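This document starts with one chain, in the form predicted on its own, laid out as structure tokens.
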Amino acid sequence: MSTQSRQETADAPHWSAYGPLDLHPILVHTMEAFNEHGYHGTSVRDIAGRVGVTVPALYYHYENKQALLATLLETSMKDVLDRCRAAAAEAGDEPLPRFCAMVESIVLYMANRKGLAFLDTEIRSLEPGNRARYVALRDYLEHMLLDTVEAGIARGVFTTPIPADAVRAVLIMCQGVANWYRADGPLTAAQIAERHVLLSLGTVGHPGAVDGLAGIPSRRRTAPPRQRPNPEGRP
């Protein structure tokens, strides 16, 4: 990482970190209706009523419902987009480090923010200009993992077949993890990204994932000890 780079970030909360979720309340009550009723089971009434204001107050704030779910996901994807650059950044330019931090930064996401994140399942219920918005930064994000693997496999670190499949199964296993994790289960959210992790290197052929770890590198952390997290960051 550059000088300039390293000063630009130096003010930044680290990639790993998470405090509470700093939206908007029309927004965070919007997330909550949409997980618990879906898109089109929710209307702008219901939303109005959660944050206790009219409806035309409501629109005061947002154009509709539409402009809701845009602003929810394109929030959402941005900032793991965010957090997975500043993961790869930290990590260098070596293919294994860099991989392992990039798949960390999306997993310990989707367990920490995973109200955003199931929101993804929602994409059919975007418009076609704001689906297209959303699909370039998922799009983004995947190209960023497919070009660290194929620099991976060119170095002899990776020895997929079939890097292109492999980063699309790594991702969607990575952003199954909001459809299940709890905070009061048996794994901190650290834990599960270190077992997806592991997961990940079997995907892309990395021999480590099966001689039991042997050759991937353990991330010098340089965030303070993270807590057991909640839902959303909430207290």
Second form
There are 2 protein chains.
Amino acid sequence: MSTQSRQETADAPHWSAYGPLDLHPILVHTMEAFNEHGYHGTSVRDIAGRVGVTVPALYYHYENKQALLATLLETSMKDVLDRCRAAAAEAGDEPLPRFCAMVESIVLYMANRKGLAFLDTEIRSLEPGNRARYVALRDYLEHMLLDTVEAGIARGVFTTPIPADAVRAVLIMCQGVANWYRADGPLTAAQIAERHVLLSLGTVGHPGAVDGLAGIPSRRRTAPPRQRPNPEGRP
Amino acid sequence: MSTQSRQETADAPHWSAYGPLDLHPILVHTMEAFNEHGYHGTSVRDIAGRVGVTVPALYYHYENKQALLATLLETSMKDVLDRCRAAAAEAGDEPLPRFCAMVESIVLYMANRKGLAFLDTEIRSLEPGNRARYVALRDYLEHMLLDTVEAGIARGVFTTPIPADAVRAVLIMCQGVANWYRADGPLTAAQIAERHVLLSLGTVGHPGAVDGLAGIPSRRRTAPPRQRPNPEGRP
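Beyond the form predicted on its own, can we have the form predicted in complex with another copy of the chain?
Everything in the complex follows now, all chains and molecules, and the chain you saw is the first one.
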């Protein structure tokens, strides 16, 4: 499988910063085609036509349509995972700010990279090996969040008696943002992320959430940028 | 559009009871094909082949592939709406038990009718008129839940400062059950519904949710049946 994915460099942007989508044009056109017509409704010929290359030229870069889907989904999951880990590291070990930062980073991703994040609906189209690799990354994200919630329960910060269910629900509501977020909607990505932090705190049973953010420490951020409109133009 | 949908009769089953899926075989095969290959990846010829009829015979029943999708989605949304209204009516006007019953009914639907509920991912494939009709039904469900949450806020039962966001998040986490529920998994549909009631109470800021169901009135149920395994056999 080719690796035209986002470069991880020493000067990677802050986890909350989003520039234009940095993907090979073949992947951008493939993402758009999959989002419009689904994986099974898109042919390699369709993609080649969008890119403006011949089918053989496309095969020079990617073995087949499955490799394109797997590359897109893995690129996306690795990016959200990297950002979530950076957010957690920046927040430190205290479960409450750590949980808040992780949720914020995930929601910012779903809003700012909704074209990639929306492809999550095509996991069913991954072949077993690719699917296993993708699910392993997704499970890693889920366990990172679950570890934090369980640490919070141990310290009495969170009170849910069903932490695994709560974490799954939180991830599903965050993922849902990729479906409904519109760059021209009434709320910015940053505002939606902030609201999901509050909702998620309620879901994991943080007493402060019931009082509407009372007791939630303000989170330090390096350079809190105004979120740019989503540059992907997903349908 | 044809209306091979579930008959609404005077002896409709209790909102929490699920028998085998009562759909015309054409719709069952169409649902399975859409779930496996997506709307755009399925042809009318594929569906006719699954049903074991000719393409003209299929067109005798349904105008086209779009009519099949619209019928399936509307049938599904009307069923969940009917069950949710019945659950709310049975629970009465008190916001707390009413909210709990509505969430329970929605989650039971997502688990027991996951083959239909999963088609929600194909809303993007609906043509404008069909989409508008479907979205109107979905909005009705959302408003029913929001009215209850706002009534609860007025009485101090729920405390979320962002009720519309909270209701959307609750519906997204309930809808998510259709993606991950397995009839052979460790929890029954009824147990998953019960857990989602607790998670949802946290999301809308019910103080009792923080204490793990303390303060939540036990819900009366007419004939609480053990949920049967999902008879649809969705992929």
